[in-house]
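The chain below stands alone and is given as structure tokens, in the form predicted alone.
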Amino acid sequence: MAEFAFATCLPGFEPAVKREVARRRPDLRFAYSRPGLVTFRASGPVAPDDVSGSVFARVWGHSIGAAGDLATAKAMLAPFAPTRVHVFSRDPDVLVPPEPWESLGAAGPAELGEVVADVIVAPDEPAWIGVHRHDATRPPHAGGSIPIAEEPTAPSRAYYKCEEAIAWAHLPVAAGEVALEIGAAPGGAVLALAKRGLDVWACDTGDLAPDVNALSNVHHLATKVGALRWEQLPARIDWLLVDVNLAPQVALHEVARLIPRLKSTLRGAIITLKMNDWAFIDELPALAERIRGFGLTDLRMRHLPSNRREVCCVALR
């Protein structure tokens, strides 16, 4: 009996969940598709620690079915013997009840090393369930997401990006560290890290918002990365976010230059590859090469939930 792998992605992103799983999963073949959900026939069997396919997949594992009712789906689970159940909507957009899907277990962030049991539900539909096994790879609450409590001050979405960007890397920025953010202008970003009481330098020739400027940790480079020199730059920077209106071969030429200067003391960077066109997804392995090549080896690519047409790099020393 032919097994299936699922994936779940932001509505609109099936194309580029199946065009970069044709690239790195051959053993896959796409199979069914609705907004938000891929699956995909397997030529052998598929366990719910299976690798996921797509930077895009916000969640991925052994596919089994639709099921529509309680008692469908706890027989299609039994033999898997989930100890967590996540029930999510298929569109996060359009919420709905988990009622009756939540009695099928325990609800909460998974363990590493637990059996998740994925209840997918969509408006008038039946629900598609699936498994998985949590490890450190993968954000533990259901669907994938990654809750960061809102900010009322923030001017941007880049707040929610950054903040995203150290939840699920699990990166240790810490006070007193330094970061150079390129592209900074509102200011989310900046933000996010002056919070956590680092020294933020900002570079972006348009302004940042009032209340972030005004930060005694945020110091402001009103200068294009092309300009930026390096006495400009303080002696240490920690951490390097990279998130400016460029193609991202472009991006990371721009930035190349100022790695010799930052190589003796850098931890990490956050960069965010914007996505012109879904040929974006081929450049991939040749983008996180690039980045490497920075000594940044330790290198992870996801699209966050709070990203658009861009995926978020982490890579660290």
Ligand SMILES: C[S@@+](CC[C@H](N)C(=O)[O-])C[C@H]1O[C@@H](n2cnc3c(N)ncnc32)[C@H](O)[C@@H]1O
Given for the second form:
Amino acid sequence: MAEFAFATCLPGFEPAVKREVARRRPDLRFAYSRPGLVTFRASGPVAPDDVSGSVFARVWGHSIGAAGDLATAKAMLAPFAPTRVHVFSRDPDVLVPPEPWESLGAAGPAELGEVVADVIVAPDEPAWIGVHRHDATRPPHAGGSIPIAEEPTAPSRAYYKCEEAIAWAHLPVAAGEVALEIGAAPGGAVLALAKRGLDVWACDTGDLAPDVNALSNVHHLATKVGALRWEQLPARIDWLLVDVNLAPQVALHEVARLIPRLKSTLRGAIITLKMNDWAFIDELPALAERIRGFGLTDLRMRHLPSNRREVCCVALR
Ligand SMILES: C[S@@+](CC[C@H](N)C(=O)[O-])C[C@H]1O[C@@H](n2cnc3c(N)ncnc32)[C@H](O)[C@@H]1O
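Switching conditions: you have the form predicted alone, so give me the form predicted together with the ligand.
And the full complex, kicking off with our chain again.
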């Protein structure tokens, strides 16, 4: 019998998942899609630890099929013996109560190596059932969510993008370190790092939110990245953030000029690659190579919960 893989994604991003899978996984053929869920028919078996075929996949795993009731779901899952159950909404904006599915097993964050039952729910539909094995590249929470405490003073969504990147990649950012952000206004990510005790240099022609600008460990460089002079920068920079609304090839070209100045102290980078054109998805391998060329060779990409038409790339030395 044919086996299937599934991906969940932000509703509306199904074409992005399909496009990337078509390039990366010739063994898979698109099978079925609903907003927030895509399945693929495989030419061979699909293990629960099948490696994700798309950076846009919030959860990726072995797809089992639809279950209208608990007994059916239990029977479908039995061969996989999951030790964790993640019940989550197909559309994160349409919350569906977890009953009765939560009685299938223990909820909560997955441990490394655990087989997780994914129960994907939507109003007035059978649940979609899949399984995946948790590993260090995946967020441990249901649906690939990354819980971040609400910050009422955050001036932008980028506060959450930054915190999600740190949590997902376990970035060892520490108080006393120095960060440079290119494309920093109005200062969401700057606030996140400043609150963590880093000294933050914020490059943007736009203004920072007054409360962020007033922080003693925040320094605004009111210039375009292309006009930023090496002498304007502090001697040591540990972390580089890039969040400019420029095409990713252009953003990386601008950043490349700064790398020789940063290289000796840089520990890593959080680079937001804007995907304003879905054709940029085909460029992801070339963009990754460009970033590796900066000496940041330990690289991973993911569409984080707070990302929109963009991909987060975390790259470490
Ligand atoms: C998505 S916003 C950044 C949000 C910000 N990271 C935050 O945490 O709030 C993109 C920013 O890129 C800036 N930008 C665009 N082109 C730029 C350039 N050539 N040099 C510096 N900043 C640029 C824009 O002014 C804009 O503020």
